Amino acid sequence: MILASAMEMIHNALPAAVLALGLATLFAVVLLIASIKLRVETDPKVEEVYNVLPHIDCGACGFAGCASYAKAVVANPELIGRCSPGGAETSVAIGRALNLQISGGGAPSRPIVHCRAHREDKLFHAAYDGIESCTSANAQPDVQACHFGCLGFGDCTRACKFDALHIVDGLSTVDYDKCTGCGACAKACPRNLIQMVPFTQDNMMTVACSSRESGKTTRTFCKVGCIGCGICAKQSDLFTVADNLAKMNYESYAPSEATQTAMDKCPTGVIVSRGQTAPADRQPGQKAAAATA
């Protein structure tokens, strides 16, 4: 009695189970068809390219991350070189992927930031209780007497990715150890105080800071802005002033015995070294150390 029970319910579940087993077969073979009729075909090339990239996804060439990178170069050659991360050595690669010939020329971008004055020596600043942001508090007129110079609340560092800017003592600090060049810093500062700057050597010479008032104002709230005096540019042809600000061409950038001595005899020691063993900046009045090219 039990036998022929087993066996009716048997007989009664095998066509559920006969169907259950045909469709998932023809599931199977749907989706096996779909796989291959919509499988999206990669380039070799835009693998061979990603490989060599950084991977790091800094955004730094304009897009989304280094994928995106890959397949835009292949499909435009000329986009090559906007690997900052990577460098001549990434472009070289890149080229050697598409079979182009790349030269390994072109120096490494790098922040600097044109401005050095700590909280010591911003001599009129008032109380912020808003946003701990350097973008909010732009907003303000009156958070600090200079109009240029860094807030220091850490937007730029809250850009980076690579944790390889600081801020000490009220004033954005790059460390160049581990900088990768992306750039974003840059684009944080809403006072434009960081500019990318091609490292030729390892370590550049810049006037940090980025005010326009005049040298009687800027003295009256900086202890180290540059004051637009004219020494420097007395001193070496890289070196101009305009609109009460000296500035350096980097497109001609070599140091000398002419910028060494601009540096020492700039009053305010507003001319410094950047990179990774740059000198300690001065206090005016200092000589300033050899810079190490």
Given for the second form:
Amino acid sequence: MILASAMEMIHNALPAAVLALGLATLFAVVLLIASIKLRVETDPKVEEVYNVLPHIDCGACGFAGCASYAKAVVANPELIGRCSPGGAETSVAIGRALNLQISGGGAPSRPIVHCRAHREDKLFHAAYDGIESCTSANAQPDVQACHFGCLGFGDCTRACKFDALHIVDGLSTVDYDKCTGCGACAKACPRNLIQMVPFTQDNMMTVACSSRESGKTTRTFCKVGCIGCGICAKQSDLFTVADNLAKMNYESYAPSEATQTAMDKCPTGVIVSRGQTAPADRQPGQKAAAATA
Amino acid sequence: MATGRGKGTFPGGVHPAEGKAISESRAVEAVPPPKQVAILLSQHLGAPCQPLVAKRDKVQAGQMIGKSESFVSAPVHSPVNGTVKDIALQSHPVIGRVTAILIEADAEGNTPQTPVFNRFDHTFSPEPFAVETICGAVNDGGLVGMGGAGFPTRVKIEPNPAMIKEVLVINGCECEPFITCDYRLMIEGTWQVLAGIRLAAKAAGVEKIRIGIEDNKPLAIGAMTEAAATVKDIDIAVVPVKTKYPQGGERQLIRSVLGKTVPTGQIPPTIGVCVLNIATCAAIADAVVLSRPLTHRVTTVTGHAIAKPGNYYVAMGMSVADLLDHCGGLTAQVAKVLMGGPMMGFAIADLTTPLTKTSGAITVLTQDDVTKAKYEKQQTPCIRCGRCLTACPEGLNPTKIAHAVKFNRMDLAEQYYMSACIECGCCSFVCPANIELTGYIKTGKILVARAKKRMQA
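Hand over the structure of the form predicted together with the partner chain; the form predicted alone is what we had up.
The complete assembly is shown below, putting the previous chain first.
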């Protein structure tokens, strides 16, 4: 009885099984032919280069993502070195894949925020209850008395793919341990406060202010703004003062005792250190001893 | 091009509380010359001026002190006799910090400038003035559109073979709540305004003049109609239009008055229309007939938090604080000071901000005004009610654009014609969810402009 019904089941299922098998064979053949006929030639080099890239598609290189950068760099090896998250290591690896000799490349570039005013340093804040984005707030001219400083709504934080930028007490602050130097923050800032700087050393000295107001005016709205007094420029050639604002020359950056003196003598303490192991910013009015400690 | 009759209205728009009763019955009053003025070098659309004077120079009232070689620009003049104290950054009500010339007025010899309404009457004729004379005087007088945008007037009215103008539309709507400066000009300076209109019409070479005035200003309509009836040599008529914001937007006004639509992304001259504001026309008469450059204007000081509201004839460059002091100062309930009206105006925090050629009003709002308008501060999600679509005078879909911007999809925002937005604020005004639609659209425009600039670099 059982055997008979099993036989019947097989008998009934047979045409379906044959049909399925036949179709499977047909598709297999079609796919086989298609795979030979429609084969896309991929450059093994592109794949090799792609494999050494960080695969985060940040766009720092100027291409849509790692895959398109890989393609571009194989076509034009001059583009090596554009991958800032990968840094020198990746450049060397790309070089190896392309049989080129690449030495370490330049210093990694990292962002420096040219403002150091936390909430309590900024005077005269207008009440703003609009859209919480720096770009929107910046369209309102009087949102804060300083028309140059950090607005603190975090457009840069949202642009960062590596969680390396945060608004700390009203000021955009870079976490240099996490930063890969892709430069997305610099593009997001509506006030152009963030500059990508070649970090030739772990910590870089900088003038953390962008105010081009006269010193007198700057003092009315900020406790830690650059007043353009020029004391730093007298100490070291690395500093230049133009438009009431001191600037650091990063191209020939070489810290010395003179720059340290400039930092210590700065009346508003706007010359600060930025980097992985940078000391805490000197408080305005606090004297040099604390800063060098 | 057929010039059909408009229906006196346009699709969309809103009806905000008018608030004009505060200042509309107050006659224009001249303000004594300020002790110090700050003349911003960028009071117009286009290239900023370069200073023509140096520190410690003596300047005369009416002397040109800033100028640009660029075509789209307008020079600036000193409103007082005095000494240049400094050339430094000053707050601009719209674009932040710009260079300004600070002039300290002489202690003596500065007589207050008064309006010159009585210098014009029905006998005025534009006959003796050649087109070149008019354009030259308008350019040297530093005239710009005084309604708000500040586009150089010379560029607008100068004959341009590429864009022949057929109709001159005069914007007497003043649809912005609270403001009454153009209203007072039409009533008190009717003949001066008319003289300016006729001069502009001659320069632009138009065949028709249409003066659009909102129907909540019957006195102004009456005065202008009466005056216009004396003009026989050109087709001129006053068109009462519906009281509705933004009736004074040039695209909306053309639709209401002429029944024509300015194509999206185009400017009125492409359909043969030139639009001028009432205050600009009065200034044209001043500049051409009396050779007085644009150094003074009528500004409405209004709102519930000012002791003495009214319409004042003030020197440009006077600081907002000085003007408010002259008007009796702020009352204790003040919450917000606006340069302009409550719909299009910019909130200012720095009261040393000087008045510019485009400052038609200073509106001072109380805490009550501010919270009443925003009964619920919290922004809630869009409920897809579509009120913004009904209100948008340009027929856009503000909520779609705003959300595209919010999620950083500028390509989508552009597809929804973000650039066609005139930033009138109707959508934000009607939104029951308190979404700052106009704010998002403005932000989106800024982001797109920045991205385009980076692509070019």
